[in-house]
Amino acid sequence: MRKARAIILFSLFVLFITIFGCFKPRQELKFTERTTMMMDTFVRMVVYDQDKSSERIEEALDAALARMALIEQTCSRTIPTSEVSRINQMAGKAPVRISDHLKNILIVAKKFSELSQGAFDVTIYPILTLWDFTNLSSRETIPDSAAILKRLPLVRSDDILLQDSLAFLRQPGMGIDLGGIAKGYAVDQAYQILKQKGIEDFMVDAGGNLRLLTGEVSRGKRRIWIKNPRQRDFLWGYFKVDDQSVATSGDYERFFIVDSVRYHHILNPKTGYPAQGCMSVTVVAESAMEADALSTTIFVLGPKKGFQFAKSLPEIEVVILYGNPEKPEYLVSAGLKDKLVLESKPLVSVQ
């Protein structure tokens, strides 16, 4: 599992390190880069000032990594001291307090599963753990039908009920997991600070949620690539994009197959299986918030469904890739119709 997954967060790091393969070395290009391990994932930041110091820069990284820590150790359901296990292991018995980082988060989530009538569902936990797709490598079997359909009433956003700086779950086993939406605000986070310590070009990247503020060095530079869902070591096309946050949710992440099945961890909150019909859906938005949680929320609506969502989202444009896995199919939003690129390359050798 572990080699699975350094495979998975390696192609991820070098998908977004092909972001500025269109540069041309005509002048050197001066950028400050970190990159490390946070909430499971390669969490990356990159800044292309060209006129702060490095001493500035390094400071304003620093600041902007502690407060995704911050983040982690809030949300994270398996750390058990966070606030999220606090509210999953009181849950039915006592409200608990949180931050105002959590209850913003909180807040988000149950607005987005209203608005998509339960597609998007952060009280998925009690059957995310009978997937348990932490042990993909020995997987042989899928959980028991009896099992999931026992736990499908305790998925219930409703159910979150929130007062002043306080949660609580008002049924007894049911659970929180942010995994959906909680890198995405990370990413929100680390933007804010890095814009208020002066910081005017720069990237921030958690495993695929990604928030950009362009300067004059990258502006119009920026691409991000979508990789082919069922051609690990291939991108399927790119898009450019400035001062926008992008998510991209896909099957190929987390999975096993049983039976030549494929089974992955994106779960209908409504049936407690794997979300079917999407191979991947690629978000552009605002916020990484909004575009982590609506990626999920559009993948699990399916092609069809999640492209008429999308559309009564004007502030957000979608690529969906679906069907033939040797050729997939595809939707675009009118936002991106003609910017998108369909090229196919190998995953370390974009230019």
Given for the second form:
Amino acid sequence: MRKARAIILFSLFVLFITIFGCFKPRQELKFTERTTMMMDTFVRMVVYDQDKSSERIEEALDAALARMALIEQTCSRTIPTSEVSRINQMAGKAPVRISDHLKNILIVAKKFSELSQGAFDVTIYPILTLWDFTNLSSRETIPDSAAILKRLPLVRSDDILLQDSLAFLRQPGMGIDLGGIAKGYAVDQAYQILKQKGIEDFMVDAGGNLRLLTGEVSRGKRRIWIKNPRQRDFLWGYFKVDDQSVATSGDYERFFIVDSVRYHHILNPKTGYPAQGCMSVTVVAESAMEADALSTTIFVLGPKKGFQFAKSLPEIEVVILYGNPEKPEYLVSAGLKDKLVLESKPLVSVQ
Ligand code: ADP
Ligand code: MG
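After the form predicted alone, can we look at the form predicted together with ligand ADP?
Entire complex below, previous chain first.
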């Protein structure tokens, strides 16, 4: 099979956020910002509070980042000593003691798996390792279909057994991958810490998983920009939100193209192949963990089923981009319809 040039797109931020028209001229406002690499993506926190000392803000940001680092150490499947790695190493053999953080994540992961009838499934790990989207530069080959078929029975969230502080994967060869939910949880943790430390106006972003607390400076002014999924440097449109979480899952973040077919990192657990239909799914929810898991879930379900599923969850809003790559079609839920502004413009113009 002819191999096309591999394209890896690690876009800096999946969602863009901008603030327009502040009370004072922008140069008089003091924003404290931190950007770092974590959980295989960019993490960015911005504090807009004007009345706190910089020491207090820096101390709060340190604590929030330390917590996110702890979540990464707990949940990463590539850190051999993480709790997730130990669960995977002990699959089919013995239960592993886990922290409350991981337990909380696994409970929610199992809930979303059940709710979506298996579209979201963190036991996708054995299939993901066949595709290996984390190491795209070294291989851009499609795994053998027989190998995929053989591993499909290992994808079964019902076989994650949780009791007290123990976790056990029932079948040997099983494994979990929290790439579709842990960033959201980490963002929620950072949010809680910043809030506890008295910070009142801020945002936390981990690779397109945002959580916002709105205060005097940002109220009514935050624009959440959705990227054009097929024009790398263009934005597609925006909506405004205040105190909520937003996440986007897209097929343009980690992918390669072989014979004009795009293979990306969001897999359909029923087939073991990349989910078809959506180009990007943006979800607004109360918590970042819900937004993270649900954007992945709806992406897997595809535009039609995914939109129905979103409508069955009254507390969330969704924008789905799909169809014609030249000019994406979209579906938007009732609560966002009037807020969504379609505006195509170059990314650089809003930075
Ligand atoms: P990103 O991690 O790039 O922000 P998502 O939140 O959509 O994007 O999560 C995609 C990640 O979730 C994949 O890289 C993989 O780790 C994991 N994943 C892929 N398919 C599924 C699935 N069907 N259910 C649960 N997790 C998945
Ligand atoms: Mg997600």
